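Just the one chain here, laid out as structure tokens, in the form predicted alone.
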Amino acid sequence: MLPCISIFHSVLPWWVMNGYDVIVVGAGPSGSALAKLLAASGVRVLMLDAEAFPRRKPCGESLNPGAVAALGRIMGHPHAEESFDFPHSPIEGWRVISGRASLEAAYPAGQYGVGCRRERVDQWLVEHAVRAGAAFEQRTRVERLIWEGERVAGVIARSPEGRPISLRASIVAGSDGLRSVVARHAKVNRYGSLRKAAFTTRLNGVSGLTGRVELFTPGGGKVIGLAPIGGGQANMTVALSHAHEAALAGKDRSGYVLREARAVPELMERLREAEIEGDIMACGPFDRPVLPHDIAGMVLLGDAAGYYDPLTGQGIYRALRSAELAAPAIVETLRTRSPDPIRRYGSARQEEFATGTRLQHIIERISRQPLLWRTALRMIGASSLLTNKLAIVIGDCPKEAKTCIPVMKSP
């Protein structure tokens, strides 16, 4: 882990920040990991973010196979998760239970994901982008974009003091999420049909955590997914559908979700004992398209350039794979002045995701029918090579990786 630095204070006063290439609007994993590698490249690198660090998200919190490659391929070091500081837990593969079906199989030999508490890791990640020369202001707020005709020149930002700020580069990369103020803004995204919201603790004193990250699908629109992250704790996040969504309103939010979750079966003997660490955070409805565009001076990346279901648990990995795709284009696209890189990189990142997202639509549309969706799982199961194939694609595991070990229990 990198030594404390100092990344809470521009050493520019404000009225002077202008001097940028590129404003990376957002310092989740995509942002700071782009952020990261264009200061790397020489490219001037401004990095905002709304909150201060390190702040909480509502996150799976888990890192897949392809993640954790990402991390060692942006960080230089083949191993990057060696240098966590923090508790953290190596995850060897999944499970998903539906009743007494379930599917479970390990990740390529080799191959293994992390469990860890977010805000450490994108507090990591900022630290390296500031060590590699992006400067970074936090509790900095963009409200809108500068357009220079159809161009984006720039954004208009709010201080940590409430001041409004005019800050101009040659590009602008929203890297701000679902609820992307770039890409609202540049008005190419919109929700989509699929209505699902989550909400994410961490709990002390659930029993049976093993090194997987495991999915209850009991059906009625509800998955729990349990994921260990290290020092005894686990994360659980209880997606629900939009009308389970609306329940919620004028509840405990905390007694609500424990008691979601105790009502599955499987869970309610290790859940007895658990108890909730800080608080429960909402997130949704996460189907949020974006249109087709071409529009100079901006890029998007991460949940901010599309985004529909987390069942899957592949966030991260697009966020920081998506960073390592747009990085060279803005570093041509900078040198050429040639809009041409970026827009290859619109197409490169379609195209690397395609396969994941039909997953995600065949998944979630299947999970809606129980006796469909359990009939799937063993099915599946009953085939190595398909349960092999379903682990290196939800896994995203390097394409060395060959092999899998699928276990598939049910009566």
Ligand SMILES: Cc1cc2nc3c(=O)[nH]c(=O)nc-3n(C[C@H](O)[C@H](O)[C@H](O)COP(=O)(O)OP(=O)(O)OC[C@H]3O[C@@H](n4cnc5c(N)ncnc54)[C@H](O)[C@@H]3O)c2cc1C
The other form holds:
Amino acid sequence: MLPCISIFHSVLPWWVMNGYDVIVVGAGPSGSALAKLLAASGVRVLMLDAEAFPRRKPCGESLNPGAVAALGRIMGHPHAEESFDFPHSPIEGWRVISGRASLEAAYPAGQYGVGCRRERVDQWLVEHAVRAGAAFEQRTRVERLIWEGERVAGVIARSPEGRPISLRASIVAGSDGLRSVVARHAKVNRYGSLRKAAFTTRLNGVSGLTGRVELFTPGGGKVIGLAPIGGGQANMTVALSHAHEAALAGKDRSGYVLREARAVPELMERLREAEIEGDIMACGPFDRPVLPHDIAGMVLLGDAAGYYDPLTGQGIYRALRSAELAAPAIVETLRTRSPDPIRRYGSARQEEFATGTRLQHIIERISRQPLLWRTALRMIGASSLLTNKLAIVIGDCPKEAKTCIPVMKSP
Ligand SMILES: Cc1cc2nc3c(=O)[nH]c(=O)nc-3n(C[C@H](O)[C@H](O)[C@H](O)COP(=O)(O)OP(=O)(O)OC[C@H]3O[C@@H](n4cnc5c(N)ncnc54)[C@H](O)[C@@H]3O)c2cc1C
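The form predicted alone done, now the form predicted together with this ligand:
Every component of the complex follows; first up is the chain already shown.
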């Protein structure tokens, strides 16, 4: 369980509340992984999240093999997912179905993804960060940045009791997701042109679940994703090509989502007995480009550092990987007082994700044109070389050992 003593019950002197090297805003995968790595390196870290944990997050809830491998590196032992104390399901690959065309791909031997409830895996990560020594305050919403000239020097947050609090640190890490307040206040993010929306939900009673993520693309820009998340449940995400289409759901989101999914011929029978568990979460739009920036005292990770489209399910990998890349840069910046390591982190992250991002744009564009899309699925499916290559890129499958360990202790 997470500690419940709040540093904001201000019997504490100001230097305890401000005695942090790094404030991590947001405790999703990028924030928790960063907090864990920094705390393990001796950095004094305070992580803040607006929500009470465990909290749900709209997501297809499948970690690709790259994300699973990153978890292993961050936790310091391979197969870290084996210590998940909650239901989860191995994922061996994916299948895309569009009318009579389909493409099925398996991850390379020995590599697999994992489907599980996001609130559980995110909570698990937070607990690891706290155990490594990071302080964590939930229900604490960051409202804006504190500036000292051109430099970010801390944040103004709202405590769980609604009091404004000013917190200072050498570095503020924006891990606060798609609608990052940190990026917005630094004026580096904007809305992109892609205006999609999605509903995500959990289903009981889906028949024929395989150990694969299934994507049904019936046309009209609609994508229905189905992934096993353990305990016999499936995550179902219905993505729509225009945010305004989501309004069609009106108040009856469950009815709308099930109707849309059952209208896909391949799903009609499989969803006959399916029932929705819990709330349906709506979200979108997703396209949030971030402008090149160089702001002293600030670093962005995960979705806050830029996001495009959930179709290929690579967001958790990128969140974890950005933490792996940022942690040693932050340690080095704290040690040397030079902004260069954080600058280099920005370029390294961009470079590492560039191929995947280009592919995401291509897939998104082609998937809007049913004829072209089906032809592409058939063509790629006819070549095992192409299919395997695509599975490796989209799965962020590690080719060689990547490193993540912060190299030295902070001063
Ligand atoms: C519909 C959909 C389906 C997806 N499916 C998949 C999938 O199957 N696989 C996959 O890998 N990726 C998927 N993604 C992407 C994935 O969910 C994200 O890329 C990932 O969660 C990013 O992690 P993060 O840590 O950057 O941000 P988040 O997980 O969004 O975490 C951000 C945290 O910051 C907190 N926060 C926000 N604002 C503030 C504030 N002002 N103050 C304090 N805290 C704040 C939030 O409460 C949250 O806990 C999907 C995304 C969407 C939208």
